Every structure is written in C-alpha cells, then in structure tokens.
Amino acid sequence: MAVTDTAQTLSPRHPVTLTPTSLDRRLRARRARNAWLLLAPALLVVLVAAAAPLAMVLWVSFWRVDGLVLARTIDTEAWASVLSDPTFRRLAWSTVQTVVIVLALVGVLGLAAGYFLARFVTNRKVQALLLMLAILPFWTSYLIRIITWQPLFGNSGVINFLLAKAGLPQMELFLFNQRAMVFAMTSLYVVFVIGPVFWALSRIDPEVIAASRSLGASAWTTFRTVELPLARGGLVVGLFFASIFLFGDYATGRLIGGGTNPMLSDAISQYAGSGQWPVAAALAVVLFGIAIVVLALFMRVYDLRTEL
Amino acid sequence: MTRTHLSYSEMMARRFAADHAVTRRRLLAQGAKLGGAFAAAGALGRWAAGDAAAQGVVLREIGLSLTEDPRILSQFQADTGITMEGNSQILGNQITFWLQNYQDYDVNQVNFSQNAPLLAQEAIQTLPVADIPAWNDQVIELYRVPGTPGYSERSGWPLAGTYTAESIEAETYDTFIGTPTWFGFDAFGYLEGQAQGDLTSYGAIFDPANAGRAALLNEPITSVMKVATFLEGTGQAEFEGALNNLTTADLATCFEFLNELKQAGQFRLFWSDFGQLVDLLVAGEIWVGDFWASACAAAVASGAPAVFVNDPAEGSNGWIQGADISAATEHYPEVTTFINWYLDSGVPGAILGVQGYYSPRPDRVEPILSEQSTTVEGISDWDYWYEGAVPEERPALSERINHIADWQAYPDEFEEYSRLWTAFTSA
C-alpha cells in the first residue's frame, strides 16, 4: 500500500489530474513495462533455445515412420509403441536406477570431500589447490577423461597388473557392465557437487558450529543438526548440475558400460541416428518428464530460489 | 617362402613417398595436356577435364573419413579446379545429418544400405548413368550384369542397391541411386592366441568357447546380418527372406538365438566406433568379433596380432559406398565431374586400396599401385591388395567375389530390427 500512500500524499496539490487511483495504475503499468522490457532478453532466449525445441520434440513425437518416409502427420504411433513396448519401460526404468544411484554416490562421495575441504583443511592455498585438482580433469576432453579409464581397469590395465603381480586374480569389476558405467558416471559427475557444498559450508559462521559443539553436541551431531541443514543449498545446486549432465550422458554407457545396459539417451541417439525420429522424440519427452520429476523432488528437498 | 611384412614407420613412409610419386606424375600429365600435347597425356589426362566454368566451384559433401581424406580431396583439386570440401561423420550420423542438411550439401559418400531410406524421403536425386562417362564396360561386371559371382539372386544385390527399380525392371540399368565408387566385404576378426574354436566361421564369436570375450557392432543392419549369414550357413536355420532383408518371423529366429547367447554371458560388449575397437583390441579386451577389416590392419599396426577373416565358410556381406547427389545441389555437372573423378583418376582408388578397400574400376587403380610396394616387401600393392599374391592373407579381388553371402541393405521391415536390437542390448 506504499504506493497508494505516496499518491494520497501527493493527491491535494493535483487533485484533478492525479486521483490516487490513476497515479496507482500508472506506476503500476510503468512498473510492469520495465519488468517485462527487463525480462525480454532472457525470455526471448528460453524462446528460442529451449520452449521452441521442446514444443519441436513434442510435435515430432507425433509424426509417423511410413514406410520409408517420415509423415508429418499428428499420429499416436510411436507413442503407442514406446508406452506398451516392455523395452522401454525396461530402459525408462534403468534410467532412473540409474540417475538415482549415481546422485546417491555423487551426494555422499563429494559431501565427505566438501567437508574434508572446509574443515580439515585449514591453509587457504592448500583448500585452493585440492579444490583445483579436483576441478583439473574437467580441462581436458570428456571422452579423453573415459578412454583413460580402460588402462587402468582394463585387462592389461595398471590395477590388473598390480594385482597380477601380487599373485592375486584378476579383476573384470569396472568395465563393461552396470557397476562400471556407474562408477565412472560417479567419477565424472562428483567434481559437481564438491565445489558448491564446500562453498556452503565455507559460508557458515564458525561461531555457530563453537556454539554448537559448547553446547555439548558432538562433531556428528553437529554436522546433522547444523552444518549438513545449512549446507542443503549447495549439495542440491551440485546434485542439480550433475543430474544435468547424467540424464544426456549416453557416450559413458557405450565406452564403459559397453553398450550392454542402455539407458533412454542411448536409445534416443540409436533411434534417432537410424531416421526413426517419432520414437527418438517419444523417448526424449519421457527422458524430459523423469528430469523435471527428479529436480522438482530437489526443489522439495530444497527452494534453490530461497538461495537466489 | 617367408615374407616381410613392412613395419608401421615403414610403411607409412613409402606410402607417403608414393603419393608424392602420384601427384607429380599428375602435374607432368597435365603440363603436358595444357601444353596442348593431348596425345601425350595420355590416360592420365583424361579425367582433366579442363571446364573452365567450373573453375573456383566450391562443392560440399558429407562422408565417412576414409572419404574424406585430404589426399583425395586435395589432388581432386589440383586435376579439376573444382574445391570440394569434405565433412567426416561417423557411420551412425549419416543418415540424420544428411536429412537435416542436405540443402546445404552436394555429394553424400554413404553407404548404399541407407539409400532406400534417403531417396525415399526425397533427400538424393537419381542421376542417369550416361552422366558418369568412367561408368563404362571397363566396370566391373558384377556391378553391370545380373546372375555375375557375386550377385545375388535373392536380393538383386549389389544391382538392386545401385540402379533404380524402374531401370531394373526395364533391364535397361541406366538410372543410378547413387554410383558406386568404392565396396569391400565385411565379416569377422579375432586376436591370433586368444580366441578359441573354429576360426573360420562366424561361429567362432557365438562359440561359447569365448563366452564373455566376443562383441559386436552395436547397429542392427549388420550385425543382423552376420547372425542369419552364419545360421543359414551352417544349416541351423532357413529363411523366408534374403539374408540383407529378413521377415519378422526370421527376426524371431535370430533374435531367440542372440538372446540365449546373451543371457549365458557370450557378449562382453556392443562396440559402436573404429577408434573404439582398435582400443579394445589393442588392449585384448576382446578377442572375437564382426571386426573391421580396416580396425584390424589399424590394430596390428600397434602391435595387437588381429586377424581378419577374408572369406568366412559362411560368406562374407559384401557393401557398396558411393555418392549420392543430393536433391537440392546447385551445381549438377560439377558434381558429375567428381563423381567421374572418384571412378576414373585411379586416386581415391588407390589410397582405399591400400587400406583394404575396391574400386569398381580396377584397371584404373592399377598403373598406380602396381608402381608401389607400400605393404610386403618385393610385392607391388597392386599384387597384394587385388591379385592375391599372398592369398592365405589376401585373397584375389575375382577369388572373394565367389564367397558373398549376400550385400548389406535397408530392410524393409528396419523398425522390427530395431526394435528387437533394443531390447537384445538392454536385456
């Protein structure tokens, strides 16, 4: 009511062109203009780069393959086939195994190395340093950071030759199957989360975690009861950009989980590299709606715009 | 006899001096056809065509990286005048890109199993035979006569994936999908000392003998393929269809096979890359396969001692790549003239040669590599890769023609292979 205030104030010295109520609309309208004159670009940019994409997909997803030809029609085939084909309910499903597996690891693995930053390390050029390496394998390319992985899992890679030289047996655990394909996913997606909650938990004023412990609450109790619930933000911002990257990621399944456990990426890039573009797109808006579901569940965990 | 194999540096190096050798023969050929000494030229100088329009046309086409080799691109260059700049995609890509961009393009170097699909959607233009004059009687027959070694009666192929419908019918075989500039025959491959049984047959990689060591291309059109080659071959299954274009009931039965083999942990993995597949041989990952040809020579290279069966007893699935002219090319005769380049410079001929790979016109390749010993020492290339002069690792070029099961093609029920492949993999 400030501006109604402001206008009554204001309304005895121009008390015919300016009723409150016009005054009101007015800076109301102007108010409104800059908003969406502010909001223009970024809007314009969502357009183009995501809304019009997406309303794409959406419409492909209703296309027909006949024959040999992509009908652009609007036809319910290829939904039909994805939402009745066990397949894809099996690949739906793995994916989100998956996803959720990886986030689980993902959380606690660069939780534990948030903490160790934050509070075992007390230099600020060493915290710097350790946080560096950690960021360090991301300068390099994507596919140079898996293709390293065979020789050091591999047959002959370094663990098999060490194990080897013990007199110990060999070992297929980390490539080629599910296991692996997670394990490097957690690998890859970890740096994510490690800079944001070392980041929030840098931000909390040690005198809350001295009076904590003063009251008597051990370091565990203390890291549940206040340090993990203040940290929440930055845990859900990495878990927010690792999910990002782990729900398009279909080259890792391929190089380390060897094609043989699929998840619906994979099967979009298969599908749609084949020309078979209604069931690539189906699969992409199912692939859509499981992220949306899993991001709305963080936002539940918690409002990330709270942290805006 | 024992013979020298050339060592990888070796190698290299006379293949690198061997293509100068080319290029300044060119050069000379046409000085010697711009001196106006036509008649000295010679052969060589035929494909300069010398159009002077076509000076400075910058064409554009998509192709595998084999196609897209500088070497080839750049002497095309040099002999015409004509730029045609090349864009590598990878197999899996192809028929995507080429869907999304073709407006954009002129030529795609493609597999010909993708042209039904291509040319359906109106994406290429068929062209007349008599616009590629290299496409001529000196064209190796099995691309010309139907009921020749190597065609197949069942599929029509390799005509069927070459010509259109209509001038097949009409046997006039003057229409082209697409023309055919380079073909080779895929089957399988192994590391020498690791894989187990018999290593003849395509068996070797469902023999449970190597149970948790064999892969296969994760694609369904050729590794399909290879399972009803090696079922039909070895009479445990016969089929309704050819063996490039099977009914879902034959899909039924190979897929029940490849399921069973899956569930008892014969796969160790679905490779989808070259680059992938060196790796995984050169690391011993695994040892039995659908292996490329050119992987194999890729991973001896680096010491992994890959074998690639020429000739399964099963027969091999030969395949065609060539150009294909996209529909919306504004320079038509520009790109006749490359087309007619790839076939009759002997150029693009003779770089695939050496790595494995035919031309439909072999005479056209051979002044060139019978002039090089790039491979086995005393041995002209020529002799090598097309004559068989050391067959039990080579066979003659007319030798393999005899032991095609049949040509990798689009099937026409695709979506069942698919889909079945889908469920196989993620099963």
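Every value quoted in this text rests on a predicted model; they were computed, and no experiment measured them. The term rigid core refers to the maximal set of C-alpha atoms that superpose within 1.5 Å between the two forms. Positions refer to the first chain, counted from 1. Compared with the form predicted on its own:
- In the core-superposed comparison between these two forms, L44 has its Cα shifted by less than 2 Å.
- Shown in the overlay between these two forms, fitted on the rigid core, is a CA shift at L255 smaller than 2 Å.
- When two forms of a protein are overlaid on their rigid core, residues whose CA moves 2 Å or more are considered shifted, and A29 is one of them between these two forms.
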The other form holds:
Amino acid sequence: MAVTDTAQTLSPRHPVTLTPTSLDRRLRARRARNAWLLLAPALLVVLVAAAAPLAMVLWVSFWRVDGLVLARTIDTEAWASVLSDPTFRRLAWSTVQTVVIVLALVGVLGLAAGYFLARFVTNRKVQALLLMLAILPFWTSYLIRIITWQPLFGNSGVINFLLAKAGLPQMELFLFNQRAMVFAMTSLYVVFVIGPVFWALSRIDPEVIAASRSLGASAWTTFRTVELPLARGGLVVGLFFASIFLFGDYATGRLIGGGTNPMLSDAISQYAGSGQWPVAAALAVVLFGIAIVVLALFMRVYDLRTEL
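Return the form predicted on its own of this protein as a structure block, the form predicted together with the partner chain having already been given.
Since only the chain itself is given, any partners or molecules it might have are not part of what comes next.
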C-alpha cells in the first residue's frame, strides 16, 4: 500500500485520511503493542515467581503469634520489635559490614585474577582451562563446599596433621570467627568477578593499550587510566551478582563463623525455624531493603543495562 503526500483511503466504507506523520504514529503504536505482547509472558513469570512471594512476606510481617497459633491479622508487633530492639540494628550493621568487606576482597582478587588471565595468559585453551578450574567448585553442592573448610582448617584438620607429620609446629587456625567467615565467603564468591572482568578486559582493543604505552604511560598508568575504566562494567556486574548471593548467605556464618558474627539472613533462618514467622518476615523485608539500596548504588556507579 503506497503512501501519498496528500491522502489515502483505507476502507471504502469508512474512508480515513492519513498523512505520513499519522501513519508513522500508528505504526509505532502497533510496534509498542507487539513489544508488550512479547514481554507479557516474562512479566507474568516475574509477577508469579518474585512479586507475589515478596508481597506475601510483607503481609506475613503484619501477622501475630498467639502462643503456638499464627494469627492472620494486621498487627505491628513484629515491626515494633524489629525497629526498637538494638539487637536487630546491630545485626543489620554487621550484615552491611560483612558484605562490604567481602565485596572489597572479592573485587580486588577477582580483578587481579581476571587481569592475569586476559593479559598474561595468551593461549586460549589455557585461558578456558583456568576459567573452568575457577568454576569447577560450583559443580558440587553449596553446603559441601562450606563444610570442606572445617576438616581442612580446623585445629585437628588436614593442615595441622601434615605439619605434625613433617615435624613442624602446628598452627592454631581460624575457624569459628569473623575472619574465617569472611575468608570462606571470599573464596566462594570471587568466581562471580573473575569471569566478567576477564570478559571485559578481553574486549579492549589492544591498539588502545599500545597507544597509551607509546605515549609514555607506564603499565600501572595504562591500567589505571585506560583498562580499569573500560573494564569497570565487568567488575560492577560481578560484584552485583556476588552481593545478591552474599545477602542471602546464612550457612557460611553458621558453619564456618560459628555464629560469632551473625547476619540478618542467619537471624531470619533462626526465627523462622522457631515459628516466629512475623519477626522473620519483617527481618526479610529489612534485608531486602538493604540489598536494594546496595544494588541501587551499583546502578549509580555504572549503568548495568549496558552489560546485561
């Protein structure tokens, strides 16, 4: 159907005159409707799998426990307890502190490992092998990976056994404290940063780096002013996903940290296990809010939509 500069009749019964501008507007509206139709299944899945459970958790936080009976009513007792008890504020601060420390360590180690793979390992097969070795622990259960640290680093563990067999003095190792928990979390989540950083550094044109070095910049200056800004997206993406898992991690603090530095996720698990569902739900809402703030900060640092 041709479009003239004057007018066109689309229907003999109901003549409609369209200019090119109005026709373009109708075509854009039709494309927008088609886009929403394509997006509708994914939105339905998100609504059922994410939004509905979150709304349910928020609703449960306003219920009340009468003895052993869970009363489905609107009550602010759980929220009053969470907001007024200083213990919960300390838990929230401990959670933020632990997440920040682990993300800092994960960022530094992941950046170093990704840089090594991208710049010093030139063989593609070796690169793929090393990346596979980094991902290999994720082929086993999460709990198995955590529990493995206990027989390895315990005072009667493998390391002290080997030291005793070698005639060397044994070490008092670091299980069941914050240091052990941070170490275990760092080892678990650093892989989330290595891959994206390696991918981002591999996309940088070698001529850009060569131009920087030819202009007299040192290797450190080139990394700081050229490579790191261009690889920032991969680093932020890795930290983004690591933080999502960190906020929900409660088993590491319990099995490796020994509960000496509990997080909100651990408190949620304990309250839910004892039947205090309203308090557990209120803490879950607080934890979700903290996670959203942290993820929003990542979005302010870098627009993740350009990488995802």
